[in-house]
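As a starting point, one isolated chain is supplied in structure tokens, in the form predicted on its own.
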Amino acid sequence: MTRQADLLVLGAGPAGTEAALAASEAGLDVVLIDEQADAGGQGWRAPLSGLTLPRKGPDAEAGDALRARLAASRVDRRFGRRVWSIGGAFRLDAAGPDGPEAYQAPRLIAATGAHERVVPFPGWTLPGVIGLAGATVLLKAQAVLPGRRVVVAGSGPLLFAVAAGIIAKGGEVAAIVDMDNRLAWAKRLPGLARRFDLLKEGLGWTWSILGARVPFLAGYGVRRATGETELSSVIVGPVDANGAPADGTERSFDCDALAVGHGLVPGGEVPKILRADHFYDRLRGGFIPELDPFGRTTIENLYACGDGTGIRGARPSAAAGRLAGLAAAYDAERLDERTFDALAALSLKALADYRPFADTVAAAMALRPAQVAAITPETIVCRCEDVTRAEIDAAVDAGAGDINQMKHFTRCGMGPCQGRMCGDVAAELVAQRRGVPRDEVGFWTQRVPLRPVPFDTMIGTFDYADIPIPPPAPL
């Protein structure tokens, strides 16, 4: 049976969450969709059910108290759910947990969130490296650390929140690696200084790390990881403002972990499927859809809104899937225009009080074009399917002119993470070989399933009855 609803929302981060209860609110009859056990996204991220942190920080106070709201609501919650396919006026297909699942409704708000990007190096597909964001789910989520000495390196603020979360569950850091030198986070301080709150807790985790001793290394990068048949150590070096390797002294680190992450990928699968228009943005990650202020992408009845809409974190993406859950129920009839633009004013400001924080931040994680072209030609750049650096140049010598006729030549994204991890890489590979901006490559074509499944999740329960058999034609 096909649940039928006036709004389906996928994604219950705090701006799939937000958009849910706003529009709920207004009077539409709203079902929110997530593959996660309950709301908060990876920002603010539930702990497993029964699990009690012992000391809770301000995200996750923040996702209690948005939990707390939706509880109290009358969304219909339905988490635990894969959605694998997703059609025009709109039908999302689940898996659930007791089989396929269908959702049907006039309206659909993606908020599906972002997922990590690692800059290959030598020696990153060894057991024991594992994504800042990876880790993340292993401090919030289930209290484990990520190793028993962990060396922490990459771009942005993630660093400093992992190295303060394993050091404040007991957990060794090896020693924290940052591409940026102490002079970019220098300039970078008025822009984090425009959200005071936000900045006091980066001191905090600045703080615990001072307290702990933790080698910190600025303007370095991971060279390569090594070991047998699993991490041993990481060897790092320095490098210069735009992630290119500089002349000096190597050092290296024993460890068994290594959480490495070089920023977040806008994960807009949804608006990509269902053919909105998209632009490339180096600063939001990547390409992102064409949206209104309100989260109206180019297709009509179809909202995007959170980190899937470009980078900017967990407050700004609460604001604009408020905007996006207001928008729905206007367009529906639901709010009248006064009382619509009266509560869709106090989101507005507040996303522009959040802008020049998240702009800065963003700008720390962004992609920078010198570090992937210092990926060695033997280095595997699809984990998936061992696609090397040396093939995607040369698929694209022999004619691969765009990111979708490379991965025909290479099989690079094809695997079961489907290019969320390699594309963005890769295309700025093509970009780089052929010499054209980054835009030009273009991105995966978008094709269902969206997640792995099994064949019987997609195909449900039938009969031989149940097949329709035509007519014999006549003789």
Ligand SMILES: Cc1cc2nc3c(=O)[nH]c(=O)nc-3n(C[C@H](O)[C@H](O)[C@H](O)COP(=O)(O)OP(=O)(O)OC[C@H]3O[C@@H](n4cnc5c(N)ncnc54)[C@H](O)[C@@H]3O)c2cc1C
Given for the second form:
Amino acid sequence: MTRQADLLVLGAGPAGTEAALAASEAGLDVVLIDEQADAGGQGWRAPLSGLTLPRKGPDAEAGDALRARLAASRVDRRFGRRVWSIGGAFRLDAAGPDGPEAYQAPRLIAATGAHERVVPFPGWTLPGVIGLAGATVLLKAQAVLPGRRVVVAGSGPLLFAVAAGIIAKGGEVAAIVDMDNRLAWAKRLPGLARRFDLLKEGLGWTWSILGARVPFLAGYGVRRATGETELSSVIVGPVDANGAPADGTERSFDCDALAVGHGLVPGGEVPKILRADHFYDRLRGGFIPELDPFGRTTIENLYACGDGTGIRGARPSAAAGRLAGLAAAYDAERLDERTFDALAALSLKALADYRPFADTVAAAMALRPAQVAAITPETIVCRCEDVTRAEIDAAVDAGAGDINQMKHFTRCGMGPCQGRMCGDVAAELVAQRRGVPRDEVGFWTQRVPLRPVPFDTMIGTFDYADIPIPPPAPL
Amino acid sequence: MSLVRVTNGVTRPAAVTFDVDGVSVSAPAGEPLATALAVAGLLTLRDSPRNGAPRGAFCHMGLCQECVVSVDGRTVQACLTPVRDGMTVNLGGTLK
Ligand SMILES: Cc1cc2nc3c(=O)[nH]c(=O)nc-3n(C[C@H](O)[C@H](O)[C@H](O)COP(=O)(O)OP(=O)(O)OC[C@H]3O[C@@H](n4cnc5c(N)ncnc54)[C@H](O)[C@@H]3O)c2cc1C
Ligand code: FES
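Okay, that's the form predicted on its own, but what's the structure of the form predicted together with the named molecule?
Next comes the full complex, this chain leading.
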């Protein structure tokens, strides 16, 4: 059976949940769908059921408040549902706990969040190397340390969040390796200081890191990770302000885990599949949909919000979510213009207030072309298909002009992750090799399934009697 | 070497026991299988298709597919699969 509604919201992170709440408060029948067990998304993720932590951080508190409001609302909450297909205007198919499910509504809000970018280096495929954002999931939702002795490396604020998280939970950080030097962070202070509450959180992380006397290497990057069948050490070296390796001595750290990440990539599959217009924005993490100030895409009745529309962080995503929810309700004629304007004004102001902070943080997480340029030829770029940089370069030299041609030539991006882990870096490599702007090489042609699901889940059980047969034409 | 469960001040659901390539492993009910295996020292979940190199959970959020294993005969992502009492996990012969 297909659940009909006024509005479907895909993704129950800060953005999608706020969107669902705003639209539902305005009177729409809203279904909110997420594959996780509860709302909160990546940053405000709920701890595993039955797990209790001694202390709650600001993210856990923000998540709890959001979940409480959602529980008290009329939003139809469908958790544990993995949406694999999307079509029409608008139908979602999901793999649910009891099999296939379908949802349909005239309006859809895509709030699918972001995923992690790791710029490849030799050894990044060794067991024991994990993503920095993934490490936040282990720490926050599972109270699990990524290893006994962990190197934390990469760029952006998650670096400090993860290092401080490990220290707070009694773990050992072997070293923190930040691509940015101290000057870069000093230059960012004015932007960060625009949100004193968030700056304070960051300073708290810094204090705990200083207190633990962890070696802190600013202006360093990972050169390679080594080990036989599992990670055993990480070799780091200086990088310049653009992320390219610089002269200077390498240092090696023995460790059993490396948590590494170089920012986030917007995971906007839905607007891509539905053919909304997109553009490339390096600051915001990649190709993002063209939106009006309220989150309307170029496709009628399709809205998008949150980190999937460009990296901004949890709180701005929540504000953008409210705007999208209000816009959907207004477009459905459930809000009059005055009420809409008044309610939207609050969220527009919140979004503007966050902007300098969000831009500063996004800049620290944006892709650094010189870092990509320095990937060595033998380094695996596509983990699923073991495609190396040299093979990507060879494909471009043989005439692969855009990212999809390169995929056909090499199988890069053709594996089970569907290019989510390598796409951003692979496209950058193609653009650099051709010497053209990123826009020209495009992005993967997005197709269903959005997420892999077993075939029997897709087909489900059906009855021949359910197959619609059109009445015969009159003779 | 392995992931480590934080014990200090943390309470967890009761442990369940399941079978991994003939070896019995236990973990708190509901913990993601990828985590439970890594805590047990099983970081390598499969070999990569082309050069056969060892691979383990990488993204821990359901995207990279590096953690794909077989549970009760079905192919699943271990980082999204909660452990249950009596489940049978097959790592495709990579368990050492
Ligand atoms: C792994 C990870 C960890 C992070 N940790 C932090 C952190 O500790 N602190 C911080 O400030 N920021 C963190 N971030 C940044 C964070 O993404 C954002 O700032 C914030 O969560 C964005 O909110 P959102 O609502 O846009 O997206 P998200 O919070 O990412 O929510 C998107 C939701 O959509 C769901 N979804 C997507 N596709 C599907 C589908 N096909 N079917 C069903 N459900 C789907 C996901 O399950 C998810 O719950 C992290 C990001 C990542 C990727
Ligand atoms: S670890 Fe990436 S999908 Fe499970």
